[in-house]
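This document starts with one chain, in the form predicted alone, laid out as structure tokens.
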Amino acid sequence: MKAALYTAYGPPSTIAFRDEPIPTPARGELLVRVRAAPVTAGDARMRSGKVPRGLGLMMRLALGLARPRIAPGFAFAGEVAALGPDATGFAEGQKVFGLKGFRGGAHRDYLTIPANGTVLPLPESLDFRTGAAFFFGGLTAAEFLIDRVRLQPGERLFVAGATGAVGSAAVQIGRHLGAHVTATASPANHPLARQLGAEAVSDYRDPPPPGPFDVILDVMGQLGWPGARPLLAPGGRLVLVTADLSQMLGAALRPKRDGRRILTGTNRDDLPAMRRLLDLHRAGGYTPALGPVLPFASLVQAHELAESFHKPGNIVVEMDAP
């Protein structure tokens, strides 16, 4: 089988295929031959070593100082090629997707994981491509809106970069749970955001819309305090999902600040999360929005597209082992 690896931190040429033989499951253990599986913008980061400021030290000691000493890939879909002694719960054949976390390793044709671990069924409702790409930005939105900043029916919601995995996620769910969505995004993916659900679009590069609003999302961290203070309501709440090292321990030592709150962090990946979203998306609050598909054998061409952190919905790549 084919099983992608960083040679460096790099660029997207760093990235190199090798031939490795399929993995036997051990005990209440899946192998899973992966059909589907995203390239994120956090794949993107971490071959590429470009984090936000303040945290490149800390990411190379936990990955490698050298080259990242993790394997590609966090989420994927595909189907159970075969069950170890005592994986309970699947049974041979049956579609499933789910999460490798942090350590990653599912990009790649066949992977092994814990029946009992992060993966589920695949529902009906989802093919191969929009299973791959359902956790990564669906998991984050779900929990700033739904269980950080308790979103509430008629609030206005702004997110600042809508139409990435998060963003576009984002947009579904705060439309879902009752807000008034206001998006920014690349005029080029204007129609996506309004399709996704924002009452107002306008083109990131030009100055925010006036607000007031209840909830900002600044996907990419381009606002930051200095430029959300303005357009947020009394007691309104700023999520920042990319922040540097200063604004992560601002936010934890002033969180309140003139009545309104900042936040910060990282979300679960657990089963409860995952089965949480996938309640929404049976309740038709979420689907991920799908971008490129690409074929493995192109999986640098989409790290380049990930690495613009300008893509329309979710990069996929399908996998085409025999």
Ligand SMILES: NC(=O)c1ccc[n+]([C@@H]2O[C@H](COP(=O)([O-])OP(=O)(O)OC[C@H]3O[C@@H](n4cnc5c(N)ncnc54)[C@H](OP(=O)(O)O)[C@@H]3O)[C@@H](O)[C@H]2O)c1
Second form
Amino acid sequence: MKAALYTAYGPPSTIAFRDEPIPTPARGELLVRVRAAPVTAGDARMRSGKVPRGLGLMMRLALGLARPRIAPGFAFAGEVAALGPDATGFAEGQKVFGLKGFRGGAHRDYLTIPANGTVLPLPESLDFRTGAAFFFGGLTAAEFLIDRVRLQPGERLFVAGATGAVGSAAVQIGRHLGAHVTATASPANHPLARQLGAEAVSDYRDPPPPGPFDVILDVMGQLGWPGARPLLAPGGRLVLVTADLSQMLGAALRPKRDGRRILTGTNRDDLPAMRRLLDLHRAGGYTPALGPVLPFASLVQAHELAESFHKPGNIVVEMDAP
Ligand SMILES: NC(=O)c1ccc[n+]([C@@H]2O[C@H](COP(=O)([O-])OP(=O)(O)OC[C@H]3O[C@@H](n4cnc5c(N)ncnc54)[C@H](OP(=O)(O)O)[C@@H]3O)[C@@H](O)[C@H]2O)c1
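Structure of the form predicted in complex with this ligand (previous: the form predicted alone):
Entire complex below, previous chain first.
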């Protein structure tokens, strides 16, 4: 089988492929034949080592000093190819989707994962592509909007950067929660932003929409506190989905400013969070936006698109191992 690996921190060309034996599932594990996997902003950052200012050393301490000592691929959709001893809850041939998490290992033809880990049956309403695209942006948007800012029906939500993986999920979930959604995106993506549920859409290169907003989700950190402050209603909340170290420290030390709040951080990617997102999907509140779909052999090209930070929705690569 074919597996991708990172050879160094650097451009997409540092990704290599190698042939490996198909792994044997250990006790309690599933062997999954991967059919599709997303190539996310997170994958691009871990490969390139390019993270918001001040976070580089922390990232390298966690992932590897000289090169990423993790495997490519955060999430997957596929079929159970075999069950290890005592693995329960799944059947051979069953369609599944799940997360390998930040240590990776989904960009390969076959992977193993604990049957009681971050893997779920793929619902009929999703195919392998949308199953692969399901978790990355969805988990982030759901956690920030539902758990962190507790978005309420009727509130005014501004999603700045609304059509990538996180933004496209946030617009849908915000709308589903009963918020009025205003969005920014580049003009080519305005139809997508409206289709996802945004009521008003403008270009993020123009002056921002006037507000006031109860919640601002600043996906790329373009606005920051100085840009968002004049747009926030009293009691408003600003989420910096992309934040550098000084913004994170600033938000931790002084989260409340002028009666408004700043939130940063990362989201959980555990089974309860995955199940909650699936419930949102079943309730009609979220379906991942699918962008370019490429063959697994074009993983390098997929990384080039992912690190542009201008992709519509989610990029997915498809595996075609026999
Ligand atoms: N905190 C966390 O836990 C967490 C979790 C996931 C992701 N992230 C971070 O969140 C960011 C977005 O991730 P993603 O997967 O959604 O990326 P993505 O799919 O590449 O989407 C990026 C979005 O930002 C827009 N954009 C690009 N430049 C912009 C600018 N200068 N101002 C406003 N919008 C701009 C793009 O719009 P156009 O395509 O229309 O240009 C696109 O909609 C990344 O920095 C990622 O590392 C953080």
